[in-house]
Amino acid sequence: MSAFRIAILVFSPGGNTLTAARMAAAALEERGFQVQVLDVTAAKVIADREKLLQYLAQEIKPHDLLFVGAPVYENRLDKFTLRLIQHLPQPGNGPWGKLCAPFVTWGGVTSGISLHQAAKALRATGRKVVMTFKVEAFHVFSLEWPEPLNPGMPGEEAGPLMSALADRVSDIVGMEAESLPDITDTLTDTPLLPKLVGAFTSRVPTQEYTYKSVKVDPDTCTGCGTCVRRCPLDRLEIREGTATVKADALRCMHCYTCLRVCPSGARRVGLAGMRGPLMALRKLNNEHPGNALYTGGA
C-alpha cells in the first residue's frame, strides 16, 4: 500500500482549504501512503499561467491520485482554482497521475455547484474523478460580525470525514484505473435555488460589484507587512509605511484574507451588515451534512 502515491494541489487564500487537505494528508498517511501536499497560494503563481506551470513542474511529484483543493465562493468554484486545474498537465506526461478528486471548503450559504465545475474541469483534462468531498469551514466573510460563522473549523468534527476518505482510497489501491467508474456525472444533486445562483455568478462577475472593499487605517496600520505576504494575488505592498494596493495590481477576488492576518485591526470591510441576508440565505439552502465524501455509489 505504502507504493501508492497521493499528491494534494490546493489553493486556499483564507487558510481553511490547507487545513483541510493537511487533515486529509494525515489521515492517509496513518494508512501509509505517500502524500505531498503542495499549497500554490504560498507561491503566488496562480494569476499568472506561465509562473504557474514552472512552479508545477518544479514541485510536483509523481503520484498515482491526485487532489485538488479550493474555497468556494458565491455557491461556486472560485476563478483562479478553474484556471488552475485548466492548466494541468495531460495525465501519463511526467509525474501526473490519471486518477483525480477534487474537495472545497464552503461556509455559511452553500458549496453550490464548485465539485461539479471542479469534477468538470478536471474531467476536461483527460483524468477520472473517482471521488470528491466537501468540508465545513470558518467563514471569513464573518469576521466583523458579533459571533463568526464556524469557528474553528475544520476541526475534529471532520475527522470522519477524513477517515471515510482514506478508506475509499485504500479501496481502490490495485484497482486498475479503467476499471474505477467516473463519477463527475453524479455530481448533480445540488438543491435548485444553489444550482441557479452557482449558476449565474460562473458566468456574471456578481462578486466584484457585491462584495466590500477593503480599506485601511492609515494610522493604525504598522506596515509589519503581514497582509503583504499573504495575500494570494501579489496585490499589496508597504508604501511610506503603510500597507497599500500595487498601481498594477490585479483586482480584489474578496479573500479577505488580509483582514484575517492584520495583528493591529487596520483592516476593515463594514461586512456586520450582510450577517442578516446571508444567514437567511443559509437557512434557505438548509445543505447538510456540511462534510461528506462522494464516490458515486460505487
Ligand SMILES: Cc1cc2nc3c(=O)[nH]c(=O)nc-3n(C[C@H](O)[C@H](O)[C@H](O)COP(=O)(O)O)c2cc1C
Given for the second form:
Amino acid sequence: MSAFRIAILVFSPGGNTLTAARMAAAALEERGFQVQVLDVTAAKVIADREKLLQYLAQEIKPHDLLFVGAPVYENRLDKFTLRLIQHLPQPGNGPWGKLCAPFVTWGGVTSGISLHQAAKALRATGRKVVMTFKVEAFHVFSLEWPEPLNPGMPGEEAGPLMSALADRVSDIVGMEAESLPDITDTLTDTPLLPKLVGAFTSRVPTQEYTYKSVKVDPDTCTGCGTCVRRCPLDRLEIREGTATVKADALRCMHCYTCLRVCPSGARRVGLAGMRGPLMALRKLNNEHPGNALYTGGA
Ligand SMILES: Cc1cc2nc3c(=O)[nH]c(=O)nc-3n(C[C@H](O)[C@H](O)[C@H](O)COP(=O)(O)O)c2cc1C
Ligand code: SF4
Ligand code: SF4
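What would the structure be for the form predicted together with this ligand, given that what you showed me was the form predicted alone?
Expanding to the full complex; the earlier chain stays at the top.
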C-alpha cells in the first residue's frame, strides 16, 4: 500500500485549508501512505502563472493521487485556485498522476458550487475525479462578531471525515484505475439559492470588488511585518515603520488574513455589518452536514 503516493496541493490564505490538508495527510500517513503537502500560499506565486508553474515543476513530487484544496469564496471556488487547476500540467506528464480529489473549506454559510467547479476544472485537465470533500471552518468575516462562526475549526470534529477519506483511499488502491468512475457529474446536489448566487458570482470578478478594504492605524502598527509575510498576494511592505500597500500591488483579494494575524489590532475593516446578511443566507441555505465526503455513491 505504501507504494501508492499522494500529493496535497493547497491554497490557503487564512490557514484553514492548510490545517485540513495536514489533518488529511496525518490520517493517510497513519495508513502507511506517502503524502506530500505542498502549500502554494507561502510561496506567494498564486497570481503569477509563470512563477506558479515553475514552482510546481520544482516542488511537486511524483504521485498517483492529487488532492487540491482551497477555500470557498462567495459560494464558489476561490478564483485563484480555479486558475491554478486550469494551469496544471496534464497527468502522465512527469510527476503528475491521473487520479485527483478536490476539497474545500467553507465558513458555514454556503459551500455552493465550489466542489462541482473544482471537479469540472480538474476533469478538463484530463484527470479522473475519484472523491471530493468539504470541511467546515472558521469564517474570517465573523472575527469581530460577538459569537464568531465556527471558531477553532477545523479541529477534532473533522476527525471522522479524515478517517473516512483515508478508508476511501485505501479502497481505491485496491481497484484498477480504469474501473474507477469519475464522480464529477454526481456533484450537483447544491441547494438552489447558493447554486444561483454561485453561478452568478462565478461569472463576475466580485472577489476583488465586493468587500471593504482593510485600513491600518499607523499609531497602533508596530511594523512587526506579520501581515507582510502572510499576504498571499505579496501586496504589503513596511514603509517608515508602518505596514503599507506597495505602489504596484495587485488588487486585494479580501482574504482578511492580514487582519486576522495582526498581533496589535492595528488593522480594521468593520465586518460587523456582514453578520445579518450572512446569517440570513446560512439559515436559508440549510446546508448540512458541515463536513462531508463524496465518493459518487448514492
Ligand atoms: C472573501 C471571502 C469570501 C467567503 N465566502 C464564503 C462563502 O461564500 N461561504 C462560506 O461558507 N464561507 C465563505 N468564506 C469563508 C471561507 O470559505 C473559510 O473561512 C475558509 O475556511 C477560508 O480558508 P483559508 O483559511 O484556507 O483561507 C469566505 C471568506 C472570504 C475571505
Ligand atoms: S492585503 Fe488583501 S490580499 Fe493581502 S492579506 Fe490583506 S486582505 Fe488578504
Ligand atoms: S501585523 Fe499589524 S502591527 Fe504588524 S506590521 Fe502588520 S499592521 Fe503593523
